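So this first bit is one chain, no partners, the form predicted alone, shown in structure tokens.
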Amino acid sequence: MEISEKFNEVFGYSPELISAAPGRVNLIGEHVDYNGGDVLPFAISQNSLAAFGARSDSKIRIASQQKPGEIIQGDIHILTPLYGQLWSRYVLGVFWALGDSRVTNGFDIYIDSQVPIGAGLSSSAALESSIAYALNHFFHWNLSLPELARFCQKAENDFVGVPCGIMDQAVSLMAEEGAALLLDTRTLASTHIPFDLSKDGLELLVIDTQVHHDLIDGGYAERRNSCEKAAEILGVKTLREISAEDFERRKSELDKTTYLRAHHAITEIVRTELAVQALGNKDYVALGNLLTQTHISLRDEFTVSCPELNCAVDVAIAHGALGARMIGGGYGGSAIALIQAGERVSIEGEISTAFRDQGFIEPRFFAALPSAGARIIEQR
């Protein structure tokens, strides 16, 4: 059924609009955005979708495809943090983050993602974005897109509670079909970069593993402290204003744990400009070496990766893969492998099977194309 009938058979009428936001898959350039760093992501085609439709009153209903049977109810002027249960916290953090002084009418929304959920592929930022880009749309605002980024940010961290980075909601709002997105995440500043590797008989092959996870849980803020405490102690606002040459002779500033983590960070940001140069001369190489060093720092200096996703990457390497890693914030959700097109069906075997030996959840595999960024699918 789709999305709209949905609506209707929840709400009585017919929405007045529909918009749609990508998840991401981060190419290269983990855990950076909060450092200052560039980052390297792209929309993939999965989409959180949201049907509008406005009130007269100042009421907010939320219900979703995936939470059949609840409806989360709020008032624009009467918002305040961790309000609701935590998946409608996305949705009203952003009504939050704009202001009621912005949002003059209540709504109600119906929710699809399609867009796995704890899989490391920015459900959030995609449900977060398809709102704020239906707002901005109904309200003629004219805001431009890294300033929805701002919001949605805005949203996640002081209302959800999830103290992320900007990269996740400025790739779902701003990608572009075939284009990889070169992000500043200090000023927002971006390129698109072409990504094709289909034109090369490649393939970014995304290994879900199944293993939830939750950002809430403290882990990804105590990594993110520890960014703050080196740069604090070296005297930086972030860790992209010390070189790597600096960093080393210093390291004797920091205790063991902050040093690894900050290491990690400026290490990945030096991996992310070469990232962009590889792609430029088609390296492919250089780039799947470039992904596999990301995951062995991911793995041993900010240790956020888990078996699953170790055993997903060194699969897929020991089976033809020309690098892999695993995406997102760590603790489970998925792994990527630049692999040849050709060889797509015997890794996902080989990995199936590994899962299968070490007694892990199947595992679910699908392609990662650059897809679009955030959009009205229909409006009446």
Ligand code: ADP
Second form
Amino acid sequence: MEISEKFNEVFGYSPELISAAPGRVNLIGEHVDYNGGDVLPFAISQNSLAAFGARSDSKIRIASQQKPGEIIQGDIHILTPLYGQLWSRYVLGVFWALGDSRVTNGFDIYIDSQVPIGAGLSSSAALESSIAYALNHFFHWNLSLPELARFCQKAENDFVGVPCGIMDQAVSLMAEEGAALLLDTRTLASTHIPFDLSKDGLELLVIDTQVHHDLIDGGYAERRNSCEKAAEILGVKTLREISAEDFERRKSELDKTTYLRAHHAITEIVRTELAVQALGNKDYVALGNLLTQTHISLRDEFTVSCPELNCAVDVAIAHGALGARMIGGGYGGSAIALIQAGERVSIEGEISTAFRDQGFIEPRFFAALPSAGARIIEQR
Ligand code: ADP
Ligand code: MG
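For the form predicted in complex with the named molecule instead of the form predicted alone, what are the coordinates?
Below: every chain and molecule of the assembly, starting with the one above.
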């Protein structure tokens, strides 16, 4: 059933606006967005959809295909952080961040995510972006995409209570088809880097381990604090501002864990630069090696991997992938593997077999194609 029919079923009339915003895969630059580094994500073809009906009063009603039977109610004038069910805060938080001086009437909203939820593909930012993009369009604010991304991040940080960086929202809003987005996380300056794998006979396989991760628990905050602590001790605003050489020279000033966390971030910032060069040269062997180095760094220094992710990466590489790594916050979610298009079926089979042998739950697979960012897909 189309989202407009589902909207109609719940609210009893047809929506006037439908927006879409994609999930993302971060090719490289993992856990550097809060360290001031560049990241290189791209949008995937799966979107979070949102259908809107404007109301003449100030009420907000939200229903989700993924939360059957629940309708969350709010009011644009009386939103406070942590209001409502967790899932609805990703929507209400965007209203709150934009504020009732901008959002001047209520809405009925139906959401439906094609982005797997909690799989490290950022269904949360896709959802926020679909709301912010649609409201900007509806009210003709002409806010820029980076400005919208900042409002979405504020929603997730302060209203939902998840201390995420800016990358996911930025790429969901700013991505272009056939390109990765080189994004300076300090300024949100960006460049579209052509990344058209299929032309070169390659695919990026996403392996969803189906192991749930939850950024609200302490792991992410602990890593982030370690990086901030290292920057403070080293006297820089973010780890971006210290060279790899200076960092090594001052190693003795940091305790072992803080050193390892910061070492990941600093080397990852360098790997991201090298990945942009590799893409420019279409040197996919070099790109693959960088992905694998990132995995090793996340596994051994940042320690955010888990047995399922390590298994997916190791098996992919053992069976011909040019490189592979875990993506996202960690402790589950998805891994990516850069593979020859013809090898997809065999690599998926090997990973499934290995998961079964280890007693892990069945992984899911799909190919990620660099796709377009947020847009309006229907308007009446
Ligand atoms: P990820 O962003 O990697 O998918 P998160 O834990 O950051 O994982 O965000 C997932 C959360 O976003 C879900 O637990 C839910 O609260 C919310 N969410 C995203 N899309 C939807 C949707 N369509 N319906 C309901 N909740 C959603
Ligand atoms: Mg998320």
